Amino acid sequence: MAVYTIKEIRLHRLMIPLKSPFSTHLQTVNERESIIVEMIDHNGHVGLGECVAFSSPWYTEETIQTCWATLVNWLIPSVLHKKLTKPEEVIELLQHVKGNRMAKAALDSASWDLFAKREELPLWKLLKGVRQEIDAGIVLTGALDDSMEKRLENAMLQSYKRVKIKIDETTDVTALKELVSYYSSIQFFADANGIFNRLGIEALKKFDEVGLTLIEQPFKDDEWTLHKEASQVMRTPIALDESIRSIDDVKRMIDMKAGQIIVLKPGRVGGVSESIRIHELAAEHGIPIWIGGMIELGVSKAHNLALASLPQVKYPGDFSASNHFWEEDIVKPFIEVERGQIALTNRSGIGYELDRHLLEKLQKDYAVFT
């Protein structure tokens, strides 16, 4: 196997406004901060990665600021000029740094894109994906009012396969049931983001009559016993999201029977390498997966789309068109939804390039390491 060396890494710290606010009971996001990684080998191949931490620690303990510092001071020096033969060796070089999975994911994902380009293969083919069209799904937030119905009608027009509704203490269960019944051709997920820690399991049971495909993360991250109880009493499958931070969390979910479905967020678990390990374990135990999103830009979404081609991914993930969240995305071409699906590229790597003009326009900070 050919040996290659990482000769340069570039970091771009960006701030991009959302088209409209993204609100849950946890936080409202108006602007998305991100770090884009360019990893360059000695032959000039460029791998792209994205750090999907947020600006403040409302969702995970990592933030863009902590990830930037971790990348600059510890992670990048650990991989620069190292001899490699395969992409997963990058994450192995980072094991001396505890935690910091989101920062590590940015480098790990870039290494997979780089390797796929060296092999002149689309990333999804390198990963041994089994489908080239990925079902698209959107996330909608806000009250179940006329505005929500208009957005659902628009989702129908674009043939989205799935709609995920954020629920909280104000959600009208009867109104949600009517929506699910009326738009019966779309799968409906409900994302609780841990709200039932406050509302209780009896409130959760009311959603069992709605007709949802699944309920995502009813309780907080480490509430394994409550999730086990919910999985026993609910007919609607329980999908664990924030609880899944590593393969060890998946093992715990399996051992405790604390959920039926895995929500895999590659940018949170440590990148593509850890996602592959989780996929293998899920396949061994017959547990379905879907790929979750974190209001990503196109680089991270492209990696997620490649992972969504794997056989154990059974449900539509958080895959919307570039123009769902953004007036402008940083990748060329735009990610587009046609007939409810996103076609995977036959170009090498993730199949997308950076829009350099937009990158400079959105850039807050920039660093080069050689």
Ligand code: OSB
The other form holds:
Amino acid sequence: MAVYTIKEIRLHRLMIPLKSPFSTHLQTVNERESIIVEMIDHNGHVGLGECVAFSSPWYTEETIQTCWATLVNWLIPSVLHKKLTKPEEVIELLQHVKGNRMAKAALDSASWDLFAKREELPLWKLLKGVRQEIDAGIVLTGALDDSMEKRLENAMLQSYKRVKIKIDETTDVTALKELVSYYSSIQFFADANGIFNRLGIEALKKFDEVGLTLIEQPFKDDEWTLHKEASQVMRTPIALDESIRSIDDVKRMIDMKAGQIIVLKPGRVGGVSESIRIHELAAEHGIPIWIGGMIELGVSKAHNLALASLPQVKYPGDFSASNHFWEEDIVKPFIEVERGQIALTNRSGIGYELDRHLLEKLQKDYAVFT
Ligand code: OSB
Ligand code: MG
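Starting from the form predicted on its own shown above, please give the structure in the form predicted together with the named molecule.
Everything in the complex follows now, all chains and molecules, and the chain you saw is the first one.
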């Protein structure tokens, strides 16, 4: 097996405005901070990764600041100049650091892109993906008013396969039910982001009549027992998002029967390597997966798209076109939805390049490690 080494790692911290605010009961996001990683081997191949922590710890414990510090002080020094033969060896070199999965994911993902480029293979083929067209799904936040209907019409025009609506105490269940039956050709997911800890299981049961494909994360991250109870009493399948931080959480979900569907977010579970392990376990147990997103830029979205080609991925994921969240995306070409799908490319690695001109414009910090 060919041996290679990482001779340089570059970090770019950037800030990019969203086209319109992304609001849930947890947080309103107006601009997205992110760290783009370039991992360069001794032959000059460049692997790309993205750290998808947020500016503040509203969704996970990690932030862009903690990730930057963890990368600089502990993770990057552990991989530079080490002899490698396989992409998953990078995450193995990081085992001495506890947690910090979002920081690790940035390096692990870059390592997979790098390896695929060394092999001159598209990442989805390296991962043994079984499909080249990925079903697209869009998230729409805000009240179920006229503007929501307009945005739904727009999603229908672009043939999105599914719409994800955020729900909370202000959601009009009757209005949602009408929308779901009116737009019967499209799947509706409802994402609660844990709000039913506050509203109670009786409030959750009201959503059972709506005709949703699934309900995402009704209770908070650690509420395994509540999720088990909900899975028993609801006809609508329960999908776990925030609860799934690692393969151990997937094991717990299966053992406890705490949910029926896994929302796999590679950027949160530690990257592509851990995602592959989760996918294998889910396949063994016949548990369907879909790939989630966190308002991600093109680099991590491209990794997520490659993972969505795997066979146990059974529902449309958080895959909207670049122009849904962004005026400009950090990758070239833009990610585009055609007839409700995103085509995986035959180019090597993730198949997208950095838009260096834009990166320079958005960049707040830059660091090089050799
Ligand atoms: O709970 O799924 C979530 C965005 C940021 C953080 C958490 C979540 C989300 C989304 C957006 O719902 C999905 C997307 O990026 O398309
Ligand atoms: Mg969610």
